[in-house]
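One chain follows as structure tokens, the form predicted on its own.
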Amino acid sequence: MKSVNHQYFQQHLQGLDISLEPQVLETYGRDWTHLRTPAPSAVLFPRNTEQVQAIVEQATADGFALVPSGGRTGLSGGAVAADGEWVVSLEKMRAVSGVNRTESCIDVEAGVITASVQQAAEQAGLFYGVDFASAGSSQIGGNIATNAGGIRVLRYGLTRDQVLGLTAVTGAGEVLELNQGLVKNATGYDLRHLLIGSEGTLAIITAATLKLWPKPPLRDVMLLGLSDHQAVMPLFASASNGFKLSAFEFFSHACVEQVCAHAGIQPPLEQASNYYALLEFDQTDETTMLNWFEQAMDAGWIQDGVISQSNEQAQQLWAYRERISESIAPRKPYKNDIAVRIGSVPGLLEELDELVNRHYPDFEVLWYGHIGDGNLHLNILKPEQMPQQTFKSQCEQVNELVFAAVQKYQGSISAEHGVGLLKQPWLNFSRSPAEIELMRSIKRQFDPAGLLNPGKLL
């Protein structure tokens, strides 16, 4: 592999914004995992699809690997560049073509921030259905490449369910225009869905047409203290029948303690519970809510609770769930993001809780997740004095036990964070040998030189 300097890029990729500055290389060579020391050889900032195509062609000619980069908010090492790769940052591709109110969609480039799509939709009287804690910094291209989920999958689905069309550049340098915003298209293989969730290993996504939804009605938020984790599923079933839910979130008391300490706020309820549920639903009359609340109390599912009385209070209640990640970030947690069918959540939670407490007796273990779609987040906090590598090694020793339990329930080792570097060694717990070999074959077709995000996913 050749070394690169400014003269190289002036000769081969004129007009392209690039940086070789050490600080820029370090910043753009990592994501939120801090798994490996970043060591890209250059960071490239294309401004359109044609420049991305030129980058792919030049990288192929000279044998440089490419790591696509969005907001770098990933938690599986999917955006890490540690072996002299070129980082291809899409952050200067932020054009928004405007909202099409007739077709309820929006055309955006890959570098557009998720929150910007939400705001554009709101200004047009519509709604973008994907939301999560990193919406203010994550980018649409990265959301699509990892099939991001978030807090409202229950109502609106994953990122996959929002993508009506894609523009992307394959590892062979071909520009693909996929589905082109059509609602119905029965002309064979839908390559659009193949690229969604492919983690930049098949093509670099440069633009998308996204589905927008009617503006939702006013919503209420309810935060409940649960008697134990066995109450989760009957409570969810009852709430699903009683309300039009947009979210049903779950978290442990340890999470609440972390948020309160980090944000300097009081606990949500006077009586502490081991677990909590946060429900968001279309605004309902007070009598219906109170009757349901009393029935849940009588059934022994909940110990206490609070119902929002204003939008401001609803946001305050959401903070106990949405601020968990930022609250524990300084502790450099080891994260597992797993999913099973909704009915299997209590069994898996009980089994894994016993497993991690047995193997991590000195570690703080935090649980939270999206119960409405079967997604649990297992977070293990690093003791302050323990070296990061020692902590990571100890956590990885138990991964096979955790993933074996997930496999027993026919679940996924990655619900919404992707596979990246972190989970690549354990892909076989969710994918059969035949599936993995087919995935490798597809990779070879889209990226014959193997230059796109090498080492990730496969």
Contents of the next structure:
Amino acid sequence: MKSVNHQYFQQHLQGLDISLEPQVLETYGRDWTHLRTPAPSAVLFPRNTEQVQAIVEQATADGFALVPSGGRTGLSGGAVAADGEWVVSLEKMRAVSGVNRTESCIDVEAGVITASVQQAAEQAGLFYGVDFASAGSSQIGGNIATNAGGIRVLRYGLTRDQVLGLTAVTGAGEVLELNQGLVKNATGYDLRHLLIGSEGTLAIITAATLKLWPKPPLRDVMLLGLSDHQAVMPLFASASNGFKLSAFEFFSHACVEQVCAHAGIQPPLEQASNYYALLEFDQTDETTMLNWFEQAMDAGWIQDGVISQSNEQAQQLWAYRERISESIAPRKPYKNDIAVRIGSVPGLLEELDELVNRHYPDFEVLWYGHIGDGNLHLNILKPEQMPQQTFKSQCEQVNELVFAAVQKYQGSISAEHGVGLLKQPWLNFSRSPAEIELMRSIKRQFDPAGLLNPGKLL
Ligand code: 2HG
Ligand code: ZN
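Show the other one: the form predicted in complex with ligand 2HG, since we just had the form predicted on its own.
Okay, now the whole complex, with that chain kicking things off.
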């Protein structure tokens, strides 16, 4: 691979913002995984789709690999650049159109921060359906590339379900305008959906048209203490019938301890429970709520609970769930992001509980996730004195067993974080050889020179 300098870019990509500063290379070469030592050869900041196209053409001419880059909040290493690649940061592409009220949608460039879309929707009296803890720094292009999920999938679906149109530059340098905001379009293969979740391996997403929803009614949040994880699914079934749920989350007491220590707050309930469920639902009358609560107590599913009395309290309750990931980040946990059909959750939990007790007796294991979507984030913390390498290899051995359990239920080894570098060796637990071969041949069509995000996903 050739080395590059400012002169090279002056000559071949004139007018493009670039950086070769070691500090910038280091920052833009990594994501939240800290998986590899960052070592890109340049960071490029295009300002429009034409500049992205010019970058792809130049990279093809000189054989440089490209790593599309958003907010780099990913947890699977999808945005890591550790091998002389050019990082293509979309962060200077932040245009947001006015909200289209007739069609309830908004046009955004790929570098727009998720929270900016949420705010723009809110200012127009509408709502963007996707939310998660990293909404303040993640970018729309990255959300689309990983098909991000988050806390309200139950009501509004995944990022996939919000995308009405996409603009992208393929690895062959072609600009694609896909689905153009249409609600109905029965003209064959929907390439938009092929690019959503493709983790930058087929094309660089530069802009999107996103669906917006009616402003939600006022909502309550309930946090319940559960004695046993097996109570969680009967509780979910009952809550789904009793309320208009927008979220149904789950976490263990170890998570509460981590959040309390990190945020300097008190536990949510006077008496600790082994597990907790957090429910968010459209405001309902107090009698219905209390009757449901009593029934859940009588059924033995819950031990205690609290209901928000104000928006501020609702946010305080959400913090016990939303802040888990950041609380444990300094401990560099071994992460799992698995999913099964909701009906298979009890069986999976049972098996994982057994596996974890047998193989991780000395490790701190944190259970949390969007259990109403069948999605569990099983995080393992390294014992302080254990060397990182020993920890990693022990976790990888258990991982095989966890993934075998997931496979048995025909589940997913990556529900919402993507495959990236981290889960790539285990893709075959969720996708058949025929599927993987088709994915490879699709990749060849979109990216004949194999320059887009090499080594990720496939
Ligand atoms: C969450 O649901 C995020 O909090 C992060 O998806 C999950 O830290 C994790 O493993
Ligand atoms: Zn999550």
